[in-house]
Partner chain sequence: MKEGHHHRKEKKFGMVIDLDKCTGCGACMVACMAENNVPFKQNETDKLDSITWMRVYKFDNGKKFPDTEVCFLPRPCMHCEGQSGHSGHSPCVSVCPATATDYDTDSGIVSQIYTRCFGCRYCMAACPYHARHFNWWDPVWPEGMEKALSPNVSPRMRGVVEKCSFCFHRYQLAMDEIYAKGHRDFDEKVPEYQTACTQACPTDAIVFGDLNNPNHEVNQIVKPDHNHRLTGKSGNPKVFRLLERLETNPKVYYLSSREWVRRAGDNYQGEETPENYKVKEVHH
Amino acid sequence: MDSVLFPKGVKRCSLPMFLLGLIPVVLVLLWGVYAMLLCWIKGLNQTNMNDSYGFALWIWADLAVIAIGGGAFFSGLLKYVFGKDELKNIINYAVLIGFICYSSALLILAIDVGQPLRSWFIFWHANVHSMLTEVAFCLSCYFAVLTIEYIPLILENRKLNEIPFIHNMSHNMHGAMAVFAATGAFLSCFHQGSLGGVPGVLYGRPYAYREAILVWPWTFFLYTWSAAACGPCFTILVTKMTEVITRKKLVKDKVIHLLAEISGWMILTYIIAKIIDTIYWAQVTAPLMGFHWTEFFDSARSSLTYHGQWILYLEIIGCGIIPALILITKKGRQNTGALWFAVAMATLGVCINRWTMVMQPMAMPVMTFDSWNLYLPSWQEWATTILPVAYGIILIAISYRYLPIFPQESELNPSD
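Structure for the chain I just gave, only that chain, in the form predicted alone, please.
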């Protein structure tokens, strides 16, 4: 009976086996929910945040999932606005991944705020002088756009689609997707940029501070650029992981290679801009503020501390230049191992960037009598950070089982 709900022409495992496979993930989810409830009931004393670390693991996780969720807005822009029609075979999955990332970001913020029932204060008592207000508005609106883009996939469930009203609604919503994709790209560019603008204006935190173009610090543009560049890599990475888990070919290689090539050129141009920004910061910005750039890294105890200089080189070279060179070359994209490595490192690179722009400024002493502030998250912080991962796996599993996420699946797996 369950099989009539599957997408046409494909096979899925039995329901008992499906539920059995989800048990470990559900247990992790419940662990995260328990930690979340502790934070809401007992307060933020459940965390290891302090006066130095008001922004900590949760904010990094929030910025990271928003960045890697950038594959949704950029893939939509490429498909619906720039006419890259080949991407229609992966755009559904990009939307699903974006929906998971942005709903996870909102969940993390609800935990971090500590009183989610007062979240409406952001809109009713908006601080019009704060970039975070603009972030809250754009983030909420873009999540609404992603929800609208995800609804047609639900309506295309094999059983639901038999109902004429739902079939026509789904068809009409698909016809308007170009408008939503363009709107989503506009909203996403602004909130990605404003998230970068927040550390960029922190004059008292000179590691993150940057000069501005008009009213926008350089980090405003770098954050948007990096999300558009690395977000598609995360989409490719999750797609390849799904293929391994399901033991099926889900998307044709030429679709993956097209998205990988575009992403590779985006990463290359971004990393060049990042290098220019870093050199200018090290040679001009830092000295004008009375610092040598090496003072921004904790090298006194050990070069292996997570605030050491190695993290800068890893971000730029290991997670920037090398993945970009692999993805822009045909031979690199066609090599399965190299492709896996490149998209994984690019995804790691944008996460490292968000880590350093959140954690490094908080850790570094800004007064002569200060010392480096080291921070280790509590188990409640780890559990609630892992919670969205479990939630994402469950939603992907259910969507893959019952919704036509991959249009090419039946064609690529004729034995089904």
Second form
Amino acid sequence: MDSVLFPKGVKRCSLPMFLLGLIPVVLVLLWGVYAMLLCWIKGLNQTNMNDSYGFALWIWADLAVIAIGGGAFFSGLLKYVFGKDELKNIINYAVLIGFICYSSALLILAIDVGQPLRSWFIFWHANVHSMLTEVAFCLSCYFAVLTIEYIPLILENRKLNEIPFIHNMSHNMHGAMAVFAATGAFLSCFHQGSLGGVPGVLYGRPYAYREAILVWPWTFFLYTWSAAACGPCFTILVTKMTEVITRKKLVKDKVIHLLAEISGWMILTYIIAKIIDTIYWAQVTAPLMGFHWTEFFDSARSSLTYHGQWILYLEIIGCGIIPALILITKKGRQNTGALWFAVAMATLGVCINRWTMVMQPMAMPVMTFDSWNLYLPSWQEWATTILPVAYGIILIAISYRYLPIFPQESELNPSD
Amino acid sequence: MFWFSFEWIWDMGHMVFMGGLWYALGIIGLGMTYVIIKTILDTFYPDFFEPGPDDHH
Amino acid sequence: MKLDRRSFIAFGVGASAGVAVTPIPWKLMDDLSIWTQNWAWTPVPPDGEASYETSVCTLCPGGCGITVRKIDDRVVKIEGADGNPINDGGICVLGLSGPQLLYGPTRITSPMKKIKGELKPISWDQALSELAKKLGNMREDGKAGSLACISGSDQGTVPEIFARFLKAFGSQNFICEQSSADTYKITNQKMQGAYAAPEFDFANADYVLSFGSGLLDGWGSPVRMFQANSSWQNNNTTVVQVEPRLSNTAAKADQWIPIKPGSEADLALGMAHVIIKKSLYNNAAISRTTDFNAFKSLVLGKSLDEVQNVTGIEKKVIEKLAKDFINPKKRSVAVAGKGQGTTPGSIREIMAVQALNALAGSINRKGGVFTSRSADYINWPAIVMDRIATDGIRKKRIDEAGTGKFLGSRHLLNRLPKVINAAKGSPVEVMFIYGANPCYSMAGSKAVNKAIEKIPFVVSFSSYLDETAKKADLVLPNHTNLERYEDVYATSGINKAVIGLSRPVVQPLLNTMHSGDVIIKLANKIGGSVAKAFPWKSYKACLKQTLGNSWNPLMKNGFKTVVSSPVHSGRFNFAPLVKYSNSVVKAEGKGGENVTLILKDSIRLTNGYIGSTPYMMKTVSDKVLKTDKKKKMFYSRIEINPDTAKGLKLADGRYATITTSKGSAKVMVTCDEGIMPGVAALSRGLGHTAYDGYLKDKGVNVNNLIGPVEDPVTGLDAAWGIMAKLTRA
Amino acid sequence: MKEGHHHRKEKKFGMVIDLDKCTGCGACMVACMAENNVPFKQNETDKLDSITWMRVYKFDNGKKFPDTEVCFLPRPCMHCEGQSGHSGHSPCVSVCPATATDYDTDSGIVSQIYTRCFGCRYCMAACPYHARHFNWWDPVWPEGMEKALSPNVSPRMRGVVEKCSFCFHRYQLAMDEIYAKGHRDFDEKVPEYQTACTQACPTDAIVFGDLNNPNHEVNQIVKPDHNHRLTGKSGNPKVFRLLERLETNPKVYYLSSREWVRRAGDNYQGEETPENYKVKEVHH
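Please give the other form, namely the form predicted together with the partner chain, since only the form predicted alone has been shown so far.
Zooming out: every chain and molecule, the one shown earlier first.
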């Protein structure tokens, strides 16, 4: 029915089949939209956040999706700035995933703020000393860049591309893409960093606080680094998942392995930096604030509590050292199972990192007569956090169906 | 955001930070302006850059 | 085609640019910005002329001076009046939230009459005429004596007007709520020959020993007491609190001595044992007492080991306490009456504590305790009673106060439910209820409610639709404290008395009437000698005449200090204490209980006629009141020691059921090291069934769980706790 | 905003609360609510969503019965001056993206501009004192009770953050009065400007005034040491601040004669005491 819109030389399922497959996802999306409307109409009392837990699931989701969306900027950086031309075969998808992640982050932020209609005050009355201002600026600028990077893909749709204006537009955008991508990489470095700065500057919250270099706390660099390291892992993970779902090979192993290897080394160097940071934090920063690092975790009853120490070990060892070692070894990354495991753990690792940096500082008692706060998100929070996932799946499905996302697809799946 | 709003101060922070913002916005804006103008010219005035009948690919 | 497309794009670009240069987007942005900043449903308080008025707070008997801040005719804030001898600028949570009581939706908007089980608004004319007719008929039927009145107070002109009305009408049954001050009065009558309230000279004391009195939990004139605490801190006065739990008073004391509840008198007698055995007492003072030897043999007859057993306090602690207290270099004073003193308590306990004061020579001495003069400014002409009145007045009081067994007591409100419920028909035909909410605030709510329901005709004078007003057949709403005149006589703890004048700071907002005026009008409608007893045009005229020369200074300052010398009292007599030394008041129980339930008073919660305000409820700790996880049901939290909890397999935050012989309730556990093992404490002031969503259905009313226990001597309520069973729920 | 009253000395309003005197009666809390139109709900038992600009904490010495001791600690906004060397670099002010909270260098008051706050709650995440509260609900006053609202403080709308302002409107009223009288600045003898909690406190536990004014009681009690590594550290051994080691540099001080209470004001490890603990190296 809609086959004229398909990219050249590829096979797609029938339209009814496609729509049928989307139904459950659309239902989840509608559930999320309902929750979103509840939050907007009735206010944030729909959440389980409170005055101690002002930052919670949503902020985590923002930090996490942006971190895992970091594949876009990092592969862009590798391709356009460092000339890793091979990555052109995955960059489209990285851009799409990035676009989804960033638009999701913006949407979640729009739900998260108490007065969404005033969000523009962040620009209008900007406080340049606030990390959040830096985040907002870089985020919106970079989102603009991602949009610019995504638009040519749309324009390359077979049917659209027949229109000369669109054809030229697409062509010209490609021509200028290096400039945009470089700007995007610069912006992205900054806002990934400033997202790290968001908790890092909180000198009233000993868990989050880190010493600074110039105006940027350590977390600034760690966040950029970890996003660059783990973002591509998420790109690989989603690519792999797409391959499973479409039952097709879409990107050549060589490309995947190249990206995986770079990621592996990035994760390794990142995790070393993270370990140094953690030791410094535990041995120098915390004692100066009067804390023993174990007090940062709710280990009163056991280390397996909601806010227990286990999470630190899981993050550093399980989701840092292990995936790094798998990915840097040729044998590891070429073993499909190990690769799957490594990219999944790396993705989880960066999400855990964002989780602890948001949740732990809020939960932890700072005044001596405070106590640990336990927070469990309300269904509205979960629904609005899952909403972007559904939206992402839909956008990927549509893009995959109609746009030439994978340049190698037709080569890898020669049509009979 | 603008130098005429009252919380604006001409200090290092504002100059660096806002400078960076306007710089990035400038690149994006100019880049897109360039692309659009070039596309318009390419499409509607194909002879603008390279006059000649053999321009079309 | 090409041309078309070109012009289309040109049009688009042109239009966008065109719109951008017009004010439209900017205007929309501006509108958006204004709208987001002012949501229509967020109130904007109108501005106006600011002014201040001075008055006196009548929400509790404390008598604090207040300054009311107004914007035009709206009351926006109440502050403590600077320079007032009672509170000098200080104020409490209740006084501060006066505007919420004034403007709150729980106020009764007009007179109401119960028609088919529902209260319906009626006119004042109709209400007063119907009531006058009813009362007139009662008189004609020779039933004048079956009119009764429950009053929250017997101080000041308004309660006097009610008392006078009943007397002129022909009834003895003006029954007033009683407090520990009343037990003190009886004690002073028996031991010193003067029916007088105690006046503690805390400001000049060096050593304050409190037997569970919540001096900083709303006792006496609360703000005055907070200030006394500051002066104790400044003057290094030693404060010792003897109490089963670490109340706010105990927390601020220099020493907290946990004691088994109900054994305070035994501790006092044990201390007397130490003091007498070592002859540490003030010889000069004791030489001026009567029957000291009998007392001596009484206290020496009980060994310190026994005292240790009963009180749970180690002998050496008792010995040290006795020596510290009796230190001749210090002006020591001992005070009794638990919590806020709203329960009269055991006379044995108060006598024993007064005996300690006598041993230290602290009776009627600076830094000690005086017998204070009661208000003497109300001098109205005697009532000329007609036949009906004289006949009616011969009928004995329903509560049997002042007769037979209870000769020394003047009011025994706590006995009323028992008497009414036991009688065949109701001995009360018509009941006035003024300044009181007995259905909520009296111990043994079940019996109280039953009794009130049994009374054929109940008239409530409440300003608020409280538990009792809801049950009334006729509601004649009074003005609130900010809308009416009233005199306040307060003895402030500084050895002087203060007359305060509460006056309207706003015009009455609703169709209410001053209860003084209601009674005067009612008397006039009844006519005859009843009307003649009220020669005043209005309550204000009555008040003005009563206060005489004081009226002008009172109107100017809001208060007038009366320097009163203590009333003359006779030699201190130990004999009554010896006589009543076995009149121990025990906690009720059937056996099989596992904890002793005691009540805790807090300044942040009211427990009497006035309900707690939304602001006050907001200050209540989550250790006192908490909702379930769904935030639907509210639970009172029962305070127990972690050891007690362990023994009962309970833990902080767990639900439990508390059961006493009077009732049962589901509560949530609070573990606290500041309470004796084996004791459980519940806050008073929760569990209202009336008022609005800010107060209603929040926790349990402890009066459902505890019943009045008659003191064997006075007949007053002496319940200090009750045996209870606490189990996991 | 700088309005150019150049003759005025820079002030630093602060507070010292005598915890020996505080009885935990809660008058400061209610005075604050009444003064500042603080909204209230039917369920205020969840203290984590209960707007209390001033909150009285109760905590104990951690000892078992009967050695338990209790302390009441009123907690307004600390009006932190922030890490030393950055006047006004308060934890919250420095993070607000929309300049909706500001440090007034004339008075040392940390203000909150409700109509500008868009509710991101970053400031709440930054404040270790829980002094900031979010309007999770629309403020609703029972019918009629909105008459008791003061026009001096605008009620806040849903979705914005609010906190103690040291009754800034009273400061403005006092200044207006001073100008009306033809004076240029506060007369040291006339303490026209008091916060509502200070005024209401029945125990006189709260002393409020200009910490920079050597003649004011607050300065005499606190004896702030501006040369100390932790700017403004009290020279009075009985005086402490909450979480002083974090360098938030609060302007609310506490006084207690009890050692365990002073120790509860901050976190200490092992041998450390409030008098003797490691501080950070100076680096700017």
